[in-house]
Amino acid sequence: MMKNPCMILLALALVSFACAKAVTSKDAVRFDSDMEAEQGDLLKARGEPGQNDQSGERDNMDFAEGKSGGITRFEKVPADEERLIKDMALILQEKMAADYPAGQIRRGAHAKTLACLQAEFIVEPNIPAELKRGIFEFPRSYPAWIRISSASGTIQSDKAKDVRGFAIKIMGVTGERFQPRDEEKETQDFILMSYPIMPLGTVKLFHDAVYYTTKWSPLVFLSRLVMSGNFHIINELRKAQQNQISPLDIRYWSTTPYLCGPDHSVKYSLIPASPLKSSLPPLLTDHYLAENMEKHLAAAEASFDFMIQVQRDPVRMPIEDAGVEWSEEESPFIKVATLRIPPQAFRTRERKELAEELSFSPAHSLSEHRPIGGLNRARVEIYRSLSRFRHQQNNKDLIEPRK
């Protein structure tokens, strides 16, 4: 069976659907007994997309069953969502096993690290009272790690247009956890990308993209979008892929919503604030993005304003469809922190290894900032499954950095 090598994972899978290249799958690696049992459970969930769709919504507590700490009052869970999430986890795990030999498993998405950077996350002193929750309650500085990446599931040249990811892991964060049994106990992850929306904004759309792109071809999925009249999605997928000047000079968005305390749902954005700006080289090279960042951080620090946007209207600013951009006119972004990246050498073997060992997920969170909405519910489950699979196959322990 043919598979698309550029199919990326969930929230950042969108760029792969324009790629028509395919490769023949390899034999899957052997699983340990726990993974075989998990795979058996997932196989039972497998079926043609939408075969069990129902018009109603599942009871919130039925869906949770301890997996996501319950469902918030902001969320509405489609009836067949859990099956679709399990199916995606299995498909993506099988693809990772087929694409890489055991011991050399790479991420199913964002395979190429552009930089692994040490940083400082500095909470502002003058934040609106409604946003003083969790990590933003008091002005304070936290150490952080950043992984900047290209979204494609295969490692490719920086010359290839792509979405870029910006994942922040803040350390030394204490408080009630979103998921108390999570592997990480004192981190807060914020995961952003270089486009304001997720064009495939629902679990159903993402499941169909993963299923048809992987099991058939990207053209099959694109043809389904055309036949269903979703030309705007195809256009957004195309616009999301760009040749950026430098990852330190562009804006990022969370695209998916989160809580800020029990009363507000929010989205995040990073806006570059560095005085120094890079320029696009006259001839793009395979590593020009890393090279531009290297030049920047050899000369000066980089910085971003970390911003929060509060949901003001549940209809125009939906929780369950990340394909809808929340209007900045209706709800402007508010600065709540500064992300400072000091000058540093990052193109080293140690940083490359650390980038592969680190695991980023919306689940690494305080309860006050818990992820909400369908795509986040999917990411929480799928990221955990694939991260454990990757680390086990590579004989690496899951780590929680402390500094």
Contents of the next structure:
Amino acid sequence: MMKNPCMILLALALVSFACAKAVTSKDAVRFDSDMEAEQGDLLKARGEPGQNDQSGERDNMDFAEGKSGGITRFEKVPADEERLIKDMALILQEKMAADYPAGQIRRGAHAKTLACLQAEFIVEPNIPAELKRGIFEFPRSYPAWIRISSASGTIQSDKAKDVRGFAIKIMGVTGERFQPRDEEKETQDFILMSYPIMPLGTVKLFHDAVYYTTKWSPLVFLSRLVMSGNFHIINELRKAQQNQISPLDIRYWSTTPYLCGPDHSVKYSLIPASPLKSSLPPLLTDHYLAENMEKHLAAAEASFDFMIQVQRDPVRMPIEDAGVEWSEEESPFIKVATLRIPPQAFRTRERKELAEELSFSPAHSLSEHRPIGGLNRARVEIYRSLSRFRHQQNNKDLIEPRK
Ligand code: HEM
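Next block, the form predicted in complex with protoporphyrin IX containing FE, ref. the form predicted on its own:
All chains and molecules follow, beginning with the one already shown.
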């Protein structure tokens, strides 16, 4: 086996990846800028595992709520899916409780806020008829909040390569809700990340990643991927982690599918369109991404084209595996809106607090844009229960911004 160059390469990649993971999760966190000093305190306090008694939580992880809205004709649900979803939610909740002191619980993933920005979502007039659904039915402008984040479940320096998250919350949205009993009544969330696919594309794969990396170590999960012939996933996970120049200058993808009316499944993408571009600082700092955005938004607005890609073939463009990219040759992305981010100061205490209080979820949606596919079914449940857990533990109410 070791004679095979790929395997040697594989072993090398594995070891380097595992080491990177281990390092990033424990040692790379040293802060020097005063604005984020508090995050340093948070980490220093980590020594004292949360006093959060969560034994009661286990039982009232009521998932029944999420079941409203049923399953669409585009979806196939594996038999043990609900068990895997509940298990993931529990493991992530236990990790959050262990990682942070009571009252300072952060998100179980995408824990570090890079920016919380005010924006405007402007729907295009000339959209193809098949896409004129829900919020895209009429050309108009909506107010929006954006939270830009680093994907790791641990707050770490920007020097650590990572995937970046871009969550949009559009407000003043009316129409039939995907989940009428959901907390949010007039918002439409779009949640994207800085890579075209989610390499852990099924609930089973994602569950195993959460289970083995939390209960054992990243190396155990990686070796399981190798043994099951999924080396390509390791490669994709490694490629997805980058030192980007500025979160305002990179592309994002939803990776998971959504409905656009009853007849179409779609995916989203955000393409940067700002005339002004940042450059990589000669020396990366712990917060160079926020610093680059601050410089950009002090000088000029930023903007993105919001794009939709329609599923044209159910086999080559699957719903139930977010690890498969839909070919843009076969189905090009179509621009349906502009996201305009005006010049603003965002490195303030108010914005930091708002970023912690906001909740983004695929469930915050009109039924015309409802989330579909395994990962989204899992996220609907997990984001709800974990967002409630962190708000509860922080003695904060769930809020729905109106402007
Ligand atoms: C089963 C699969 C997944 C699990 C278990 C998971 C877990 C989580 C959790 C626990 C949070 C924090 C939620 C909160 O406390 O408010 C989160 C946030 C986030 N996730 Fe996922 N996630 C999954 C799949 C994805 C996918 C496919 C994407 C691709 C776009 C994604 C992008 C994000 C982003 C951008 C955020 C930050 C949202 C914010 O700013 O509040 N996640 N995820």
